[in-house]
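So this first bit is one chain, no partners, the form predicted on its own, shown in structure tokens.
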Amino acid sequence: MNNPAALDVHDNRNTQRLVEVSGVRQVYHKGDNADLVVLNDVSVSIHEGEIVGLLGRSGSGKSTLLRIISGLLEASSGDVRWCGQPVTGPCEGLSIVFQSFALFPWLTVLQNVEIGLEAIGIPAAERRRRSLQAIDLIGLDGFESAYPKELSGGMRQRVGFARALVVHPKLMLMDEPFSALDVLTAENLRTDLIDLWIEGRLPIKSILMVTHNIEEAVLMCDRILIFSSNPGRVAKEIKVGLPHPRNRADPRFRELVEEIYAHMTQKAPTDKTEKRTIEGFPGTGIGMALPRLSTNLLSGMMEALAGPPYSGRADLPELATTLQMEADELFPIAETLQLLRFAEVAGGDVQLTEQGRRFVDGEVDARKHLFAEHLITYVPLAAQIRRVLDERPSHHAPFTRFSDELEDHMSEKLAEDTMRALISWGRYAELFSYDEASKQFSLENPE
């Protein structure tokens, strides 16, 4: 059997173009508030015989683009074509594997796999034959009569793969299919999938996968499209010229990982028609969205950087491996330290500033005082909360005084996360107090 994977995936001149996305923009309207631009001017093509990865941070619009390509979501503007035809709804010849297993708990493994074939009118005998074949292919032979509750997470996801493959799609879309699994199970499933692809045993032409795991992208993909955020757009395309199976310890593998980390920590050029972003955060001034991180994480990261073997400067891929963190977890911590001027992030490295070293060397009270200074100086919302509390005779202000204003700049969820981040950071710095029962900010000892 000839597998399209055997083709030269880096020369698509003689392969069919399955997907063509041109100038896609996705905007969500928020009533009287500013529109939320999720994707802007995104152009992507997928050919037969390749595995393509959409790599970026959470919230960069990768999953939104996947749903637009599948026809489950209509783009606000731009052109989307499937096998040369405009996409006007769910596409035939395309299947999706989601992060959540999405199995019907009252159906057996066999019935869960058969259900897609039943929906398109395949006769019962043919449904059973193809479903058993897919179950065997994906490594679940013997579990046909088991129910989802009897299976491990990895086995449930294998059912999801079998259900996607049984319809023999031209293109299989994968939306972070390994992220809900433990490390060993995810690695085993990735390896099995790539082995089947190399051997030509998968009844598909191509794979398009969403991930925020850099090593996963290099391990599996032929091309990687790196997405920037706020709004999401393709910032860089990287071709992976390594043969399968790939070895994580191969110096060429490590070089690619390093290159991607460097690209993802670069400050993107600003589009003058849109709001500037500061230090990787969306928005400006008090409208800057903040990640919900604890001060324990921030101080712990500074202490890890200050100690051996880093002595203040660390390679992000190495740090991610040591701390057992994915890039999507590591980047927000490093960038928050950069926002607060306790660290600098560039070229795939993170380095403590002199102020960061002062923080690490300080006693508890000195740390709190330094953190408060930087919070007031570099986070406009923190400064505004403190100013309002100082100016009011009661030295009190409700949560909604600030959250309502934030919602003029961002989604309700981002506003909530930003407020909760500021509450945590402000409490630690003893910049203000907050009472959850009354939802009131206050000053304990106003001057």
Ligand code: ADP
Contents of the next structure:
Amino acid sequence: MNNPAALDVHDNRNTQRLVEVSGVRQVYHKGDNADLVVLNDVSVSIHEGEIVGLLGRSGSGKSTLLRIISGLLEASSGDVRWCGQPVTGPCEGLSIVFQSFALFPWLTVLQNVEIGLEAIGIPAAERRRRSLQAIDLIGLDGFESAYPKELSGGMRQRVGFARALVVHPKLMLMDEPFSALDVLTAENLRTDLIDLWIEGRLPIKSILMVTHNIEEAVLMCDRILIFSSNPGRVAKEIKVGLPHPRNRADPRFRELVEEIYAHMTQKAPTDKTEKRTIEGFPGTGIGMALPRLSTNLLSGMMEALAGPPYSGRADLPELATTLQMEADELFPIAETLQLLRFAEVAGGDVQLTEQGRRFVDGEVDARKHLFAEHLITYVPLAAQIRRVLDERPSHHAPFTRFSDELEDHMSEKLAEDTMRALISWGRYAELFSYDEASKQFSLENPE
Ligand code: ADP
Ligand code: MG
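Show the other one: the form predicted together with the ligand, since we just had the form predicted on its own.
Shown next: the complete complex, the earlier chain at its head.
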């Protein structure tokens, strides 16, 4: 077999195009509510011989795109081709590894691997031969007759890989395949997979990997497509020219991680025809989705930023490492602070504003007042809840008064998260109180 790593991934003119997605749009209809545009004008192509990473935050539509590419889901509009042919149903020559292992608990490892071949009509003897080969390749030798419950998470995911590889697909799609594993197990499996890829031992031509982990993308991929949210689209393509095996401590590795951080924290471009949105916050005005973060976390982050060694400004990747957090956890915190004008996020850095410093310097009450002021000024939903409560003679309003309206703009899940975020922030700021039992907002005892 050719050594795929030896192919020049920067020049794909002579290699076959496996996947060609152009102008894909995906809209989910939500009953009576407004539609949810998950993907807009997405174009992606995957060539033979490369590992491509699709990097984006959770909810940005990565899994949706993967399902569209594999033919499991028909896009609302746009063109999707597999090996030059329009995709009309599940594609042959393509297999998927999911985050959850999706093994049949009542089948052995060997049977779990064989089952994919049965579906495509391979005779029994051949099934057995190929399955044993895949099991051996992926490091499961000796576990053929074990049942999934006897295996660790890492071993189960190896079964997932064996099952995907046994059909000798041209393209292996992976949807966050390492994110359910602990850190060491995940790294072990990544390295094994890359080693097999470099040695040309994987019976596949290309890999498309979905991830929210920047370092994982830089470690494994030849090309990284940075996916932005709301709606999902490819915002930027980054080529990773580093030779394997890659070293996370290599300055060029760090530089790429930095560069990607910077892209992922860029503000959306201001356009006169479009309302300005802060990247990371779906929607504007009342329809702005908010992440469920505690005020403790927000003030803790401001304190960490104000203190040494940062003195008000920190490099996000560095801060993530210090706080032992992943990008996915850090972004929403930094962006919420930006939304509230307590911090500015730009070029991969987060910097406290004047108001952010005032918050950190303040005592409990001063902090609450400042938080209340910013909440009312910069979060339209907070202002609306307060206005409704002020205007109603009873000074009461039910949860559903606001959640119903939110659901016109976003999914039920996002609306619930947004309401919960607002309730905890508003309680902290003493803007209103909320009674869980009656599901009522009120101005009673706002202390
Ligand atoms: P990711 O994999 O990047 O986390 P997904 O593709 O799973 O994102 O989901 C993108 C958005 O689409 C989310 O807001 C999710 O709630 C919504 N979504 C996904 N599948 C459906 C569906 N079948 N019906 C309605 N909304 C959906
Ligand atoms: Mg997903």
